[in-house]
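Take a look at this one chain, the form predicted on its own, written out in structure tokens.
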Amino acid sequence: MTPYFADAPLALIIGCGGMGTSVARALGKRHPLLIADIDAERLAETVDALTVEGYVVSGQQCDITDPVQTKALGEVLANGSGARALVHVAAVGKSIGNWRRMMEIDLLGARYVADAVGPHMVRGGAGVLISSLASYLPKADAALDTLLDDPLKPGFLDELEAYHGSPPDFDWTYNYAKLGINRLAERLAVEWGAREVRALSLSPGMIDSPMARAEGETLPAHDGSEGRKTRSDKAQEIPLGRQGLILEITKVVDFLVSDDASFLNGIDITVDGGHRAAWRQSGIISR
């Protein structure tokens, strides 16, 4: 027999890597799940594993940079009970090998998903867009903010390259994309608010995750010195003196989409062990 809540509004998880799957396990305790990912094999394995564990879950292959495929996600929600939660986790790092493709996935993809899914979020619902502490690294600049606010504008990538003064490296591509994510969540909070649907971004700091490990053992120094630091050395910048865990992000996401957070809207939540505070005190960031 199918559980009674199988027809309730969904929790839609975009991306089924380590963090996405962890979030699915948490939200699936209260909601039926729809998981979207570009990797059909990984998606099928994730859906099968969660089904065996007792979750009500389905999957849909989706390239989030394709507006036709993201529109199809919205159609699934329109033909069902809508979505109570949207958690957008999908992102890539330098391993993608092309800064333009990286920006398309990390920022434009989130915008396509929000446009497709937003109209089908139900009253009391919430969207959480996973950002990064790196979103605070670009200097405060109204021109940059205006540029990132319209990533679907024709010529956006060319304008960003011109703003940067050269093709941005992968670190700066990520920084810009995640700043764009924060600003997208802020705009969605206003756009969706009249329907009592909330939107937030969540910026993890250094997290021990499969994606982080895949990106290598070094990170930009950010302290004015040239070169890079090992992850273990970089962790010493964090007041708590360690990297975070995926579960420490998952628990915050679970809270943010719940009714316990019903008046939190339009802000970025940094889950970073105090790393942003240390950066601000050191003058590394101005945001």
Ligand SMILES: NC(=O)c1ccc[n+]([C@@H]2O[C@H](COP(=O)([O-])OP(=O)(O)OC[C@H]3O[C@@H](n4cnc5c(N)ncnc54)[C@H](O)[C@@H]3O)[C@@H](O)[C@H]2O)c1
Second form
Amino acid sequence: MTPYFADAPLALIIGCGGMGTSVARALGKRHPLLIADIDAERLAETVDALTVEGYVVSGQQCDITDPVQTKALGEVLANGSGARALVHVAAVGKSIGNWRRMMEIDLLGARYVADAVGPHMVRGGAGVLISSLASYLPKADAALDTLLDDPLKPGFLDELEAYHGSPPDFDWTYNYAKLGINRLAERLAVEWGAREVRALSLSPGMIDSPMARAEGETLPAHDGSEGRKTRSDKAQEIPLGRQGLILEITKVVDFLVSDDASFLNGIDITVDGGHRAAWRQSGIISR
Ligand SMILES: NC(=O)c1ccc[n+]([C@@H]2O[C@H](COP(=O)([O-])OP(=O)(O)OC[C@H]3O[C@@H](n4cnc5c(N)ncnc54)[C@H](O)[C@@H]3O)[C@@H](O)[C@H]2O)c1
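Now show me the form predicted in complex with this ligand; what you just gave was the form predicted on its own.
Below is the whole assembly, all chains and molecules, this chain first.
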């Protein structure tokens, strides 16, 4: 039996790791799915698994740092019924081994996706860009904001390195990229709003996910030293005293792209057990 919504506008999920697949399972109950990922094998396995479960789903291999490939995603939407939801999850951590490549994936990739997909979002649709609590770590600075707002300009990576004073380590690369994501979502909210399409970013705090585990057992201490803490010690900073679950992110994403959130637009939603609040109260961040 083909669900009645098979020809309806799609929910497009970029990145089919732990979080992207969980989000696909939730949104696929209301929308046909299109899932994109650079990893052809992971993509095929995910599409197969969801098809067997009864979802209406297709996959498209796409390296989000290649504008030709992101444009091809836009063409799929243009040739169909457009997109009702965009959830941009794809990002990498230090395991990628090169801060410039990491920035290209984590920030420039999101921009290419937004440029390609935005024109094909249908009225009432919404885009959620997955950011991170780390986006609140850079000090408020208009010069940094201006730089991050134009990541496609020639020399962007060199300018960021000069701003930082040296090649940023992977933690700082991530912090800057995710701040850029929050700012991109805010700009998209204004740009897309005229067509009654919403845009938001969502900043997970510490989530016990495959990606987080793959990044290693320690995180920066954020206590003014260069020190690091184990994940379990770091989790004690969280008022709720524990890491979050992927499902606790998925449920919020599901709400944000739904009509129940129809007047929510242009802000970052932190889903972090109160970690940001604790950081603000102890002076670790001011944003
Ligand atoms: N787990 C946490 O504690 C935590 C905390 C804050 C934010 N986040 C954010 O949540 C998201 C985590 O997603 P996840 O756990 O599903 O990660 P994941 O590593 O499981 O999945 C990321 C997916 O992105 C894909 N990808 C990588 N490079 C790509 C490219 N160039 N083009 C297309 N796809 C590409 C990978 O193949 C992978 O399938 C990320 O945006 C991450 O920054 C996670």
